[in-house]
Every structure is written in C-alpha cells, then in structure tokens.
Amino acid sequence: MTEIDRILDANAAWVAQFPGSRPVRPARHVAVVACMDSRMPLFPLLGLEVGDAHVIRNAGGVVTEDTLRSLTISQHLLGTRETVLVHHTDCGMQKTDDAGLADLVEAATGHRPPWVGRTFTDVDDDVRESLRLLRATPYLLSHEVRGTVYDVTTGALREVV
C-alpha cells in the first residue's frame, strides 16, 4: 500500500465525521501564510476550525508572487482582512542558501531552476521581511498583518516585532 492509498483509505473516515458544507468566505476573515513543514499542525495551533481560513503554505512559509497572488484574491473575493505569518524553528529553508538550493536542483535534473528558492538565516529577520513585502504591495485591500514564530520543540507560538 501507498501513501496515497493511506490518504485515500483515511478520507473514508473523515467522510464520516465530515461537518458539512461551509460558506466559501473565511468565518474569521483571516488569512494564514505559514509554511509546509509537516510538524505545524495548523488548524489546532491556531484555534482553527475548518471554513475559519484561507491557508497559504510553501516552503518556509515565505512571501512570494504566488502568496501576494493568493491573498489579493482571498482579501478582494472572499473577505479576508487579517493575515498571520507563521513561520517556525529549525526550518529546512535555513540549511542552504539560494545558490546551493539551485546547485542541487540543477545536479539532480540537469535543469536550474528559474525561481529564487527565498532561503533565509534568520527566522525573525525573514519574517520582518515578510512583513515589509506584504506591508508594501499595493493590491491588498488590508494590511492588517502580523508575523508570528513557531517552536517546533515546544509548541510555542511568539509573535514577531
């Protein structure tokens, strides 16, 4: 058996608890970009319930075209007026750096990437950045954002100023 045929046989299970359709606008009217890594279990981290809202995740939980894409359309279509960065400890994006990210895309395909991987040192400085980008793009409606760190050993969530 597969992965993919343990996450298909699960969904059987969740069919039967399901809660049931919810409205497509956000209940909370928030947006959460955070990133993918599999340790942040989101929706009880925050206090989330499903249709609560929009979640945005990539790696390192970084503020790319895609998430500016993303929550101009959440924020003009759907509602949303808050955005919370969650971003965590001991992050895979802070053992390269973009060059290196690269390099090892390029080894292992023979293709380079044409994408900045938006690696990072520091936790609290790419939040801070994060911030300034989300702060400075002309196409949200709100800029009503605040970064937050995760401790991936603790379970601690800080908020970033």
Contents of the next structure:
Number of protein chains: 2
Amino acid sequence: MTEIDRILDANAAWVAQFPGSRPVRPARHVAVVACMDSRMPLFPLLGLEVGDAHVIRNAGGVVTEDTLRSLTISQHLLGTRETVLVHHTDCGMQKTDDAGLADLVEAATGHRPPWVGRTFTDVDDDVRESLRLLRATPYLLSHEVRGTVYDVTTGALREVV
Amino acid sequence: MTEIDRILDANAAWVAQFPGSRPVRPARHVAVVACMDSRMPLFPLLGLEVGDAHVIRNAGGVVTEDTLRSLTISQHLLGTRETVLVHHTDCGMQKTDDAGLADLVEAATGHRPPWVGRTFTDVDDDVRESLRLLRATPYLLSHEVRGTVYDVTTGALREVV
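For comparison with the form predicted alone, please write out the form predicted together with a further copy of the same chain.
What follows is the entire complex, opening with the chain shown before.
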C-alpha cells in the first residue's frame, strides 16, 4: 500500500469524529505562515480549533510572492487581520545554501531550477527579514505581524523581537 | 489580548504533552500540498503523526513556483517520494476571479498586486491541472502524485482521478 492509500484509509477515523461545518472566514481572523517541517502540527501547537485561522506553509516559512498572494486573499477576501510567523530550530533550510541546492538538483536530474532556494543560516535573522518584507508590502490590509521560532526538541514557541 | 498572545499562551499546553523529538526527514517520505483553509487540521484529517510528512499550504493549494521550490527541497534534501494534493469544497478561490481580486485590492489600498491570484471555478479541474504541472516539472526526483478534494461539510476526502 502506498502512503496515499494509507492516508485515504485514515481519513475514515476523522470523518467518524468530524466536529461539524464551520464558515469559510477564519473565526479568529488570524493567518499563520510556517515552515513545512513535519514536526509541527500547528493546530494543537498553537491552540487552534477547526475554523480559527488560515495556515500557509512552505520550505522555511519564508515570505515569497506566493506567501504574499495567500495573505492578500486571506485579508482582502476572508477577513484576517493578524499574521503569526513560525520558523523553527534544526531547519532543513540551514543545511545547505542556494548554490549548493541548485547544484544538487542539477546533478540529480540534469535540470537547474529557475528559482532561488531561499535557504538561510540564522533562523532569528530570517524571521526578522520576513517581518520586514510583510511590513513593506503596500497592498496588504493589515501589517499586524509577529514572529516566532519553534523549538523542535521541547515543543516551545519563542517570540522573536 | 491579541491573537498572537493567545497563541503564545496556548503553546504551554502543547509543551506539557510534547511527544518528543523526531528526525528532520519525514518518516513516511510524503509531502502534502493543501489549501490554507482554516477548516483542515491536516494531521488528524490525514492520519499523520508528528514527524511523518511535510505540509505545504497556500491559497487554493495550487502549484506555484513556491510550491515547486518547497517540493524540490522536500525531495532532494529531505527524502520525500510521494506527494498528495488536498483541495476542498467551498473554497475562497471560487468566490472571485483574478481580475476581480486585483480590482478589490487596488480599490482598498491603491496598489495593484504584481502577481496573478490563481482563483479557479471547478475544484476537480484545478486538482487535475496541479497534477499536470507537477508531472511536467523535470527537476523533481519523484512524480508520484495523487490529488484529493476534502468535503468541509462531512470531513471526507475523495480522490480525483
């Protein structure tokens, strides 16, 4: 059985305990921007219930054009007004650099990716850079944003100030 | 109290039940690409445990350059080999079109966004388009990808074939 079949089977347990319908607009008017890391189940980790907050995730939890597209839709169409960033310790993005990543991909497939990897070395610095990028985006409705780092060895969230 | 303060407070409950450290490489070698919608807590919904799978999310769960950047890092650096797409019913992306979204943002802020919104009308069609885009990306290591639609009124996941 492949993992997708296992996932489709597992969904039956969720249906059996399904908490019911919620509106499309997030109840707490919050959007989270987090890394894709497999060790962060964001709903229990942040105390979120079904229907509370948008969850945007990518490699690193960095602010890209797609992050801005998602946050714009979140704010303008669906009413969120606060954004919380979640980076974390021991991130895959700290294990190489942009040139090293492109070299690795080209060596394995013969194709060099047409984008920059957005790797980083210091996680606090990248949170601060993400805060700066969001605050500098003129077409967002709200610039109320704060940044955190999650410790994957303890489960604790720390705000970056 | 703002929502971020509420989130930082709620994290203490997670720390108290923290299941322990896991490796950075996802145990089940799976990446999920899903919509940011607030009604999808993907870990219980898909039967995932902490450390099992990467979770990439944006407005719509669509395949953008940033989705491809994240999946490339997921596969080349961190060993995932299957991808599961999760779109859903009653999506915000079906409530406007790309020009309407840009008009709305410009009217509210005076700035027209420099990207396309990637709204869609038929969710099954957008899953199929996402499958096509992933399969056509030459620098991914694995093209093992399947697509689903989540029903926000029942909790059930349906594969799109």
